[in-house]
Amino acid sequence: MEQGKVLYFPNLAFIPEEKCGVLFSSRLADRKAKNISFNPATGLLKGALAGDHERSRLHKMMDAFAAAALQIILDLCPRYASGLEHARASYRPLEIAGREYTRLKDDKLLHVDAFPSTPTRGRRILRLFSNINPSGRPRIWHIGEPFESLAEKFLPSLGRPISSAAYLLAAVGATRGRRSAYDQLMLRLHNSAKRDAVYQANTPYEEFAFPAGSSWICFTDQVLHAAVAGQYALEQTFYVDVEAMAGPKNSPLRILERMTKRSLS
């Protein structure tokens, strides 16, 4: 995982309560925001159009999925237990296909994951992903090279971080805390990928499709990946520390010091 790959498990499911009816419903989400997202730590939904019963409902269902998820990492990799901070859940309604977005905010583009308002500084963003769709129908990604080949192509291209960019940013409250060298190197990273159309239409790819009722983990912040079609699946993001990693060297931030020659923290 810490290499690049995505971990599969074809028969891990994440089986709600209600396995239909108000909480299966496109209706759910404000549409203003791509996602419903819930805090863990203070059980906050946002993004939810729904009344208390429904709210009721989908508080817990994402509450019993992120504790689930949880313990799923500390199992996996414990290890990580010491720099690993428990960050939001998501849960992601409505029908991939279709919708319109911005070039910058359109997942169905491949990219690496680069919060624009959080930064890392250097933290590893892992997420686990489970398919809940009470259909049966797939939730499809591409996956695309490796982070090192997607980086010396634009890297050229991105410019030298600027400090004092980072500062004024935190300072308005545009991010929360001040972006490092690496945050702004990783966010260009995201938007050139994602703007660059001949690279989008050129770049090869593998298509999987995860069959409900499976779920896959992997660092974002390295897999190159763009979700292009799928409905219904619960999402839990983990930051880690680098130092918690058996292999650091092989982290996002590691491999761009690497290649820029410089500290990026």
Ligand code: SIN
Given for the second form:
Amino acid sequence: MEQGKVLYFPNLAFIPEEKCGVLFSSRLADRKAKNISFNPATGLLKGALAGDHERSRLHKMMDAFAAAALQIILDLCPRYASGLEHARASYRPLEIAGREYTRLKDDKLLHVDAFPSTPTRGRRILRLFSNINPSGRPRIWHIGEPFESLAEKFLPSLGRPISSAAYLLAAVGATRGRRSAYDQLMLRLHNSAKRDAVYQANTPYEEFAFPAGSSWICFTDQVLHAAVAGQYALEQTFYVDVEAMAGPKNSPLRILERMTKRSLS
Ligand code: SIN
Ligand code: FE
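What I would like now is the form predicted in complex with this ligand, since the data block earlier showed the form predicted alone; can you produce it?
Full complex below, order starting with the chain above.
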């Protein structure tokens, strides 16, 4: 995973108690939010348009999924335990194919994850996905070139990060914590790749269909990915300290520092 691969579990299924009931409806999602999010630390559910019954079912499913996902990561990667944050989980009940987004929000375009409101200052974004589609439909991803190749193409045109902008954003509360030089570069990398129609049309990728009842884990700040079709998936986000990695030199932070010959934290 640290080398930019996707770890795929064909038979790791998350089976909600409520198999084909109220949870499998695209009407559950507030269209503006697109995903329903769950904070395991507070138990708070966001982005759901649900009555009390549905809400309590959703809560139960998300709570169980978040706990199971944490256990899987701790079992598979015990070395991450010392630098792991169990962040939000999400439920994605909307069909991806055919949905229109603004370009930068469109995850049907190849990108590496970088969130404008949540700077990581180099910490890794590790995500576990599980396809729980009740009618057996796969979730289809495109997986692109290695991070280094993407960075080589775009880095020369990204410009130098500005530190005063970062402090200003944090001061006005636009970001959760300071946006570092690393965060600025990662956001520009995300945006430039999505905006570049020529790149999107010509860069090679592999298509992979994750079957219903399968799960996969990868560092989405490193794996160039696009989700092009599918409905009903669960996702759990973790942040991992670079120092907790087996090979910190493979992190986007260290890669970009080597390429720019400067410290980015
Ligand atoms: C993404 O992270 O780009 C979306 C992944 C998905 O929903 O399958
Ligand atoms: Fe993404």
